[in-house]
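One chain comes next, on its own, written out as C-alpha cells in the form predicted alone.
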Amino acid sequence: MTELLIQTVVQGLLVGGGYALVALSLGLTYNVSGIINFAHGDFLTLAMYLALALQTAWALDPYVSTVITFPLLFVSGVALYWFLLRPVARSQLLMVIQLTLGVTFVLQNGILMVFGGQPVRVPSDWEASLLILGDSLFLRTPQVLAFAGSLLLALLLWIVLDHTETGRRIRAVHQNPRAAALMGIDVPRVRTLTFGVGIGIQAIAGALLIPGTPIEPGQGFRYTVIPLMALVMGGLSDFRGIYLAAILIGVTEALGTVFVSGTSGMIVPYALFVLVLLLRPQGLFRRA
C-alpha cells in the first residue's frame, strides 16, 4: 500500500509538471494582456499535431521539431492577439470570450479536417524509456523531462521577469500600463510579443507531453480548463502558486484515479479547486 501511494504520488507530481507547463504560459499572456485565452489548450493540441505531420514527412523526433513548431506558433500568437484580440482588448469581457471560443472551434476542426478524428500517437526514441529508482518506483523517462522542462521554464521565467530589462518593461505593462506607456514603453508591442511567445511555449509543451500519449482534436478543452484552474488558485498573478497549483492538482488527480471508485476520482481535483477557493480566495501565498 506504501508503495503505490509513494508511486501514485510521484506520478501526480510529474503530471502536475506538464500541467505548470501550460498554465505558466496561460499566466503569461493572461498578465500582460488581460485576456484569459479559452483557446490556450488548443494551441497545444495544435503544436502535438504539427510535430506529428513533421515525424510523418521528415521522421523528425517530436523534441527535434521544436525548433520548427516554435516559431510557427509564435507568429500564431503574435497575429491572433494584433489582429483579433488586441482590436476587443477594450470590449465587455464577454465578447473577449466568444471570441477566443471561437478560435477553439476553428483549431479544433481544422485539426479534424487535416487529420481526422482518431486518437494517433507519434512515435518517439523516447517513448517506452523507463527510470527505475529503487525496487519499485519506476517513471516514464517522458514525464521525467517535463517536469524538469516545467522546472527549467519556471526558472527561466523567474530569471526574465526579475532581472532584465525586458522583464521590467513586462511587469510595468501588468501593473500599469497608463504609466508604463508614458515612461516611453511600447506597450502594445511588449503586449503582443509576450502573447506570441505565450503561445510559442506551447510548442514545448506539446514536444515534453507527446511521447506515449495518444493525441486527438478535442483535448485542447482539458489543457485549457486545468492550467486555468492553476491560474486561479495560485492567485492569477504570482507565478509560484500557479506553479504549485498545478502540482496539486496532478497529484490529486493521481491520487483520486487510483484511490477513488469509478470515475468519481476525476472530482477530486475540482473539489480541491472550491476548497481552495474558499479558504484562499486570493491565491496559495498572496495577501487579502
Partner chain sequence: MLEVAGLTAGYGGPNVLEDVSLDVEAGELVGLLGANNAGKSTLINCISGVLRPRAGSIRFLGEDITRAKPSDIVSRGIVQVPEGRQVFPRMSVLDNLLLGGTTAVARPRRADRLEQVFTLFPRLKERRPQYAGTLSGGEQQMLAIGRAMMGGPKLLMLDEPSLGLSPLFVQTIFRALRELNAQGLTILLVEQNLNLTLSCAVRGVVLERGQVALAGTSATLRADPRTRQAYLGL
Contents of the next structure:
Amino acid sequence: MTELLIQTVVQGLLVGGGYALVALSLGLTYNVSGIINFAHGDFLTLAMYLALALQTAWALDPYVSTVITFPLLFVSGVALYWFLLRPVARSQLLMVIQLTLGVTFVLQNGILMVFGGQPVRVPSDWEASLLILGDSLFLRTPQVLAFAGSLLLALLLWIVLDHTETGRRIRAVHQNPRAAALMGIDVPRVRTLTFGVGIGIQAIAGALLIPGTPIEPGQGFRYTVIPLMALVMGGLSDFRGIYLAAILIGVTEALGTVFVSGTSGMIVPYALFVLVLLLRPQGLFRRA
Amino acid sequence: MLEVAGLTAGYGGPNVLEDVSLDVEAGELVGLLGANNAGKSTLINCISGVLRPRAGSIRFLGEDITRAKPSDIVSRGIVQVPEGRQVFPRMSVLDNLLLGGTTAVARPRRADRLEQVFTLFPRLKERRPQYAGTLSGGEQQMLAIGRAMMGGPKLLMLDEPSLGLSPLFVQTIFRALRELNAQGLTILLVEQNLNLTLSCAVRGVVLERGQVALAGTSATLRADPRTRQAYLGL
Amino acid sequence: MRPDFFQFLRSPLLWIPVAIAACLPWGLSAYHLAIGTLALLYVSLALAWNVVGGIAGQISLANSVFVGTGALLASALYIRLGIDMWFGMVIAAAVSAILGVFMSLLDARFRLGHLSFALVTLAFAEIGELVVAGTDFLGGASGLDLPKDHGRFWLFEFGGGPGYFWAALVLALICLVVNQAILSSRLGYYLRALRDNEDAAQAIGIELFRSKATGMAISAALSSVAGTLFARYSNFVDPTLLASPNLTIEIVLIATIGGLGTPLGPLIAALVLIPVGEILRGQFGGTLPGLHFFLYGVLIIVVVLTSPQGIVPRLLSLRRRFRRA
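Next up, the form predicted together with its partner chain in place of the form predicted alone?
Below is the whole assembly, all chains and molecules, this chain first.
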C-alpha cells in the first residue's frame, strides 16, 4: 500500500511537472498581455507535430529539434499577439476569449488536415528508458527529464523576471503599462516579444512531453484547461504559486486515478479547482 | 526648448484641446494652470506621446516629435511624472527608481543619478527595499519624481504633484522642485493650486476649456482677475 | 410582456419563413433534409445559449453538460428503466435546469467575475464529460444505442427524416419565441441591465440571483430538450460529441459570429454555417477532415477583428445606412 502510494505520488509529481511547464508559459503570456489565450495548449500540439515532422523528415530527435521548433513557435507567438490579440486587447473579455477560441479551431483543424486525426507516437531513443530508485520505484527517464526541465524553467523565469533589467521591464508592463510607457519602455514591443517567448517555451515543453505519449490534434484543449486551472489556483501572477498548483493538480490526478477508479478519479483535480476558485479566489498561496 | 504649436487633440469624442500653442525655454519653470477638465493633462500626454494629437506640432530641441513613440520621447529627455503618481506597487522602491533609468541613454549613468535622487529625497534611501505600494502618498510622490529624475530629463513635466498630499509633503515636494530648477532643470508644472504654482513659476499659461485663455509672467497672472475667473469656470 | 412581443407573434416575417420551412420535406432529398434538421437543432442550441451568453452577457461554457444530460439521461432512462422518452425529456430538462441554477447560485454566492464564471462552467463541462465516461448507466465512454424508431409518436419516435425535421423546426421555433419573450419581458430588461452594469443594476434593486438563475434555468432546459431530440434523431448518443466542451465552443462561436443579444444573429448564423459546414464535410471529409471547423475558426477571427458586434447586426446597420442615403 505505501509502495503504491509513493509510486503514485511520485508519478503525480512528474506529470505535474509537465503541466507546470505549460502553466508557467501560460502565466508569462497572461501576465504580460492581460489576455488568457485559450489556444495556448494548441501551440503545444503544434510544437509536437512539428517535432514529429522533423523526426520523419530528417530523423531528428525531438530534444534536438527544439533548435528549430523554438524559433518557429516564437515567431508564431509574436504574430498571434501582434496581428490578432493586440487589436482587440481593449475590447470585452468575451470577444478576446472568442478570438482565441477561433485560433484554437484553426490550429486544431489545420493540424488535423495536415497530419490526420489518428493518434501517433513520436519515436524517441529515450522512450523506453527507465530509472529505478531503490527496489520498487520505477520512473520513466523522459518524465524525469520533463520534471527537471520544469524546475529549470521555473528557475530561469525567476532569475530573468526578478534579477534582470528585461525582467524588471516585463514586471513594470504587467503592473502599470501606462507608467511603463512613461519610463521610456516600449510597451507593445515588450508585450509582443514576451508573448513570443511564452509561446516559444511550448516548443521546449513539447519536446520534453513527447516521448512515450501518443499525440493527436484535439489534445490541445486539455493542455489549455489544466494549466489555466493551475494559473488561477496559483494566483495569476505568482509564478511559484502557479508551479505548485500545477504539481498539486498532477498529484491529485494521479491519486484520483489510482485510488478512486478510472475516469471518475480524473474529476478530482477539476473538483479541487472549483473549490479553490470558490473558497480562495485570490489563489491558494497568496494572502487575501 | 519646447515649442507646441496649434495642438488639437481628443479621446474619440469632441476636441479636448483646440489650437493650443505654448513655448518653454531652457531653464524655465512654467506653470500650466486651469480648472478641472481644462485639458492640462491632455496636453502633457500629447507631449509625452501617449496620446496622438489630431493636429498641430510639437518640437523639442529643434526637432519634430509630434509622432514620436513615448519611449523615444523619454530617450530624448522629456519625462513625465503622471497624475496619481503611478508607481509600480508590487516592486521595491529601488526597482521603481532603476526603472526610471531603463532607457539605453540613461542606463550608463544610473548609479550616479541614484545617489542624486537619494540626496534630494533621503527618505527614499531609507525605504529602498520596501514595496512602493506600501509607501504613504507623499513618499510615493517623492518616488515618482525620483523615478523621473533617473531618466536624466532635460524637461520634467509634473501632473498635479500636490494632489491629495498633506501640506507638509506639498512643501517638501515644491522645495525639491525649486531646487531642481535652480540647478538648471527645465520644468513644466501642471497644477490646480494657483498660488503655490505662481510662487515658484516664472511664467504661467492658463488653459480654459481646451484653449489658452491667458499667458504671462507669474506677477501679471496673479494681478489679473481673469486668472481666477478661468479657475472658477466663469 | 411588452406589446412588441405580440406583434412579433403575429408578424408574417415570422410565419412565412416557418411555413416555407415546413414544406421543405416534400422538396428536399434525404441528404439535404438531414442537413436542414441538423441546422435547426443548432439553431435551438445557439438560441438556448444566447439567453445566458447573449442577453445576460455571461460566458457560460457549460452548455454541453445540459445537452449531454438531455441526450444521455433521457436515453438511459428509456433504455434501462423503460421510462417514456417524453417523460425522460422533461426529467432531463428539470435536472439540467437545477444544474444551471446551481451554477448561478455559485456565481451569486461567490460573486464570480466574468472570467471566473467562464472557468467554473468550463470545469463543470470537463467534469460532466468525465462523469459520463465513468458512469455505466449513462453508457460510459462508448455511448448509448437507442432502439429502432417505429414512428410511435407517444414514445418520442418521429418516424424518419420529415418527422424529425418538423420536430426540430418546432423546437427551434419555441427557442426563438422564448428568446423574444425574454427580451420583451421584465426578465430580459433585468438581464440586459445586469449585463451592461452589474453594480448599478443591483443598486437599483434588480435581484441578481433570481434573474440570472431564471435565465440559466431556461437556457439549460432548452439545451437539454435539444439534446434529447438530437439523441433520438441520431439513434445513437455519442458522448464525445454531445457531452464534450467542444460542442459548447462550437455553439458559442456560431452564436458570436451571428451576433449576440438579439435572436436573429445566432439564428441566421446557425442556418448558414451548419449547412455550409456539412456540405464542406461531405465534399472534403475524406480528404480534408476538419476543413469546415478550420473555416469557422478563420471566420470567427475575421468577425471579432472587423465587426465585434457580429455579422447580422453589422448587416442590419449597413442596410439602415444604405436606406438613409
